[in-house]
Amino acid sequence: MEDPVQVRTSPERRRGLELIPRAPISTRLYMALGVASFAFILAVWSLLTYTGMLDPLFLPTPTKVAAAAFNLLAYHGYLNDVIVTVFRVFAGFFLAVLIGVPLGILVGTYKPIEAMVEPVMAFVRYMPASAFLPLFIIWIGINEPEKVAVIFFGSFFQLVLMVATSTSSVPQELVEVSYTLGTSPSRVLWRVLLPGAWPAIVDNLRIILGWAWTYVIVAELIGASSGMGFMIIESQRMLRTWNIIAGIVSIGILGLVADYGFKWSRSALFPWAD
């Protein structure tokens, strides 16, 4: 006789039922309903314009956007923004990984260590990044090293504290059970601790890079002569909503690239976290 719980969840059975919790679907699938979600924003968004129901000034068509961002990138050198804003991000999201992730580790795993540095980080991170401009232009000034430091202070905080709640997420029947078997504390921590906290961590830098590109837009709104955001905020200006959307949008599909990177990254690294 079958036992009632694996009739209800083997995958035989499982098919066609996608909405159940966890369950696995295909890639096919995956894709297709992914698409299927773009493919309803553009048609809300061609219905909304094409027919008139909003002013082009407010929400230009489709087509405005993509003429756009074509005479952007062939005769305005919106390319050139586009490197400068990538480098920006990465260098102060590369500077807060550098420091924050081992931080995080020790904060994680010591807990002399996790009462001197949590409470510190967990009162500066809500202070807003946006906040500081004005003293970042006094203390460094409006060039390079200006926009780094907000997407640094940006990341910084927040990242230590999400590495060290992933650390500590590891079990501690595992780190138990190591210790009755003879392992050194050292052995501990890079046998046991990092291995079992490593996926996490990625996706921990996975949402910090989405936070980063929102630092960066709003370091170049000021003091800023090139860059994305600076693009954004010179349209604003000239009220070309349409130079606005073909900026958002490019913001959205380079987010889109890394998000998917990371999260391919992790499965190659990581296939048992899956």
Second form
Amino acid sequence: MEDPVQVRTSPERRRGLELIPRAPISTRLYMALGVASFAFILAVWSLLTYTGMLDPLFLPTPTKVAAAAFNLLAYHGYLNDVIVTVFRVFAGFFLAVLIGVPLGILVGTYKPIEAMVEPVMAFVRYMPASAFLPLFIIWIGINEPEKVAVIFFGSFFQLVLMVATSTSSVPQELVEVSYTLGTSPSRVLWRVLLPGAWPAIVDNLRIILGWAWTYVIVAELIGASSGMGFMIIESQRMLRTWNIIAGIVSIGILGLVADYGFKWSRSALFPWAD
Amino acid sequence: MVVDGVFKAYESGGRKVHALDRIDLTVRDKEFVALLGPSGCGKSTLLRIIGGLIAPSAGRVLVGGAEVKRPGPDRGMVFQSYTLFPWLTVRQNIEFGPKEKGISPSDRSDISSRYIEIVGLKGFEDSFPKALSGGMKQRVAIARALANDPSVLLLDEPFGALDTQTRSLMQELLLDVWEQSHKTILFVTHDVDEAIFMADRVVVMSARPGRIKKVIEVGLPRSRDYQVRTELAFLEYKRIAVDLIREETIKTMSLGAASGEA
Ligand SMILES: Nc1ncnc2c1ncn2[C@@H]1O[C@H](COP(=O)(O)OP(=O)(O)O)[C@@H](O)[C@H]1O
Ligand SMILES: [Mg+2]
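Output the structure of the form predicted together with the partner chain; the preceding block shows the form predicted alone.
Now the full complex is given, and it begins with the chain already shown.
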């Protein structure tokens, strides 16, 4: 007689830490693991600093950084810097989206437009926006338009290419089926390509916003008199490591909030998508 | 519907693939014709030419007396791959064609309700495709094609991805729908059983380049149900068709081996 076959993926055997590729886990476990990894980073940081293993000037303790953050917000108008930076990010990002999304959709839809636009975009996107900074300062000066231009330049070309890919990834079969249902070529963009591409385009925006955040800090490190990047570079001059770290962490928190905002709106707007 | 001397060669990477060789075929009004052939013989190509999605290299197709130039709502199509619009609910998918025609919302809703009833999807009107099984998706796809009231329905191995049980239920469902709506149907398949069970005539195609090898008139009485499959007459038709297909499949395989394909 043969032994009964043991199915290893049966639910009652999925306890413990058996790792099954792509197997789902409970929301509680998911959150717990997320919190745990933050706790781990904090623990390593504490271990390195409270024990005196590292010079506080090199890496200050978590309490010192928390105090610095409070100090910045309460007495040094850091909130104003945050608002200035957020405004710059949104101005540059908004402009890039306003022009880049429609252009990307056209590039992904019409071959002649792709032929005209795509090679230029692919070329320019390899020129780092940060290297253009000195040029922008000469052209535009050290002012708000210069900051916005850096962010725009850093995100626009990438955005166009990503949106084009998202649009052209809508399955051709859906286009064909719409033709057999009476859709005309001039309406297929509105009836099939756009509705099919929206979720991917929202994902593109989420990624590009991350890039915009990187570029705003770069722009503020050079020739700025306000903003989160300016605070960071000022603190470096005065060797206030704790302020630098408080600045970096606050950028991270804002990024995380924006990221979750996009994820949430994606599932709220497109309940049909995976 | 008349297919008149259709010839098709694909050009890909400098290599010419001769897919169809002078196909002549007439499908009568309200007839159910199955197009049977080994995989790669050009069945999809022929269906796509009739649908107007690709142009023939030579020859022409007439539907209702007019030459096919482009796809249009007079020829509904159903594909093997699931092609429901994922952002639309079952009801909205079915109403897609009527909406393109400019039919009023209340009339559209009457049409979709009727076809939801016919394909047995009551209760799923507001589901998105991702929540449906493969069989349900294909039922919606059939309903969506029919909701446009086409004169011809073209189906390209619509049940090819379904399991055997679902598949035979879907075949009966399609026969029911056909008997109620009396459309002209051209049904592509490589499954001999499926072809004989459903069709008035089975058009057997040869290996590439696809030609019409033989047309089998299936004289089994209507309405057919699953028990037909075990009757002697059915088995006799099946034997004839299996012999023809086997011969062609062997040709395809040796052809593939000779030209270095798998
Ligand atoms: N777009 C295409 N370009 C080049 N060759 C193609 C194309 N579509 C199909 N073919 C070739 O034409 C032949 C017939 O294909 P198809 O009509 O899909 O056959 P079937 O549906 O009977 O399996 C195959 O050899 C296939 O490789
Ligand atoms: Mg095929």
